[in-house]
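Here's a solo chain for you in structure tokens, the form predicted alone.
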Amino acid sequence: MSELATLGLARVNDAREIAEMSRDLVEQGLTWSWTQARVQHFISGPESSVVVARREQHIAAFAIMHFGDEVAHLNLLAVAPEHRRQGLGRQLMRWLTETAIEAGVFRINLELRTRNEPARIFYERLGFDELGIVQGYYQGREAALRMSRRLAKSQS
């Protein structure tokens, strides 16, 4: 049974939990780079959004996006294993996409590990296109697949 999740912007005191989720779910096999201090920087930064999905006072999923003038970059997105395949990743991406459109952003870019087939399929279903492979992207150890999605212009 899928329980409801509450989506909202992360708070500074969420940084440790988000950083640990990044270390355990995204950065396996790499040197931990999304530390508590780095996550706090993005939570507090005016050019980024850190969105979380909460269930029972715990973070079930999170996403971090940096916004430029015309292009946004999805830095991280992770869903805890026990909460996967319940639409949380899609909800986080909907929030961030709507925020990007409101901010006047025309494109969202991201990278993912080339061996992460479930993530590639997830992003393709959201309208992302493959742009190419970047060798050694992850700390010189692993290649990344670069993907991008052009955002629809408003209907106004």
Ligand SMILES: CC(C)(COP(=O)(O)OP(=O)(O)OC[C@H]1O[C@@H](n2cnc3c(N)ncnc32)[C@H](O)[C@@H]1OP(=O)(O)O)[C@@H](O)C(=O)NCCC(=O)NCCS
Second form
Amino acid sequence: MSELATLGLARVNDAREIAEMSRDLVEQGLTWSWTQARVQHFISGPESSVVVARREQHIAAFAIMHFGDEVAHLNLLAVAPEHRRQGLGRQLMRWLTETAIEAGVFRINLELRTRNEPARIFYERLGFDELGIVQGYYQGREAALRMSRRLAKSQS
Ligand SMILES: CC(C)(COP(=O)(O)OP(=O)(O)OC[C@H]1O[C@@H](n2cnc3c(N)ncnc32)[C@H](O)[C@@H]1OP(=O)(O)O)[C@@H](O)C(=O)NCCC(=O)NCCS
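Could you present the same protein in the form predicted together with the named molecule, rather than the form predicted alone shown above?
Below is the entire complex, every chain and molecule, led by the chain shown above.
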């Protein structure tokens, strides 16, 4: 399937679907931490953006970013398996990167599970560098790889 997706900001009533995607696609084997209430908080919050890609009324992909004064943090990104390798992850990251640049942010940081090699390659292709391993990052029981990308106006 490679039909067009519609990108836009998430609505509060998307929170449940996003939370369930996080549980199933990102947090497998961990305690579910991105609950509906937490996602709702980020959808409504003034310092965060939750972006979704919709196909046929369903959320095919989503991303959550928190904006600090100078650094943004990518909290979550997931594309449903049947929609992968069609550029949706890249499109969501482009949206959030442009938003970050507009907000005056000069760096995006993120963490991923160390065994998540596909995501490491994905972020590397998007210009992220590896900063190092953070032991116990996930609920004190699993390490993360931290990656970072410096932004400039011409890089979105
Ligand atoms: C990682 C993830 C977000 C990528 O999303 P996607 O929409 O499939 O990625 P894109 O189609 O935009 O890929 C952009 C480029 O990244 C690279 N890439 C993406 N997935 C890859 C994979 N599985 N293996 C190798 N390279 C990959 C490729 O270079 C790709 O370009 P190409 O398809 O033209 O070769 C998706 O696989 C996913 O949701 N995984 C599970 C959740 C997760 O790991 N989230 C990130 C950590 S929180």
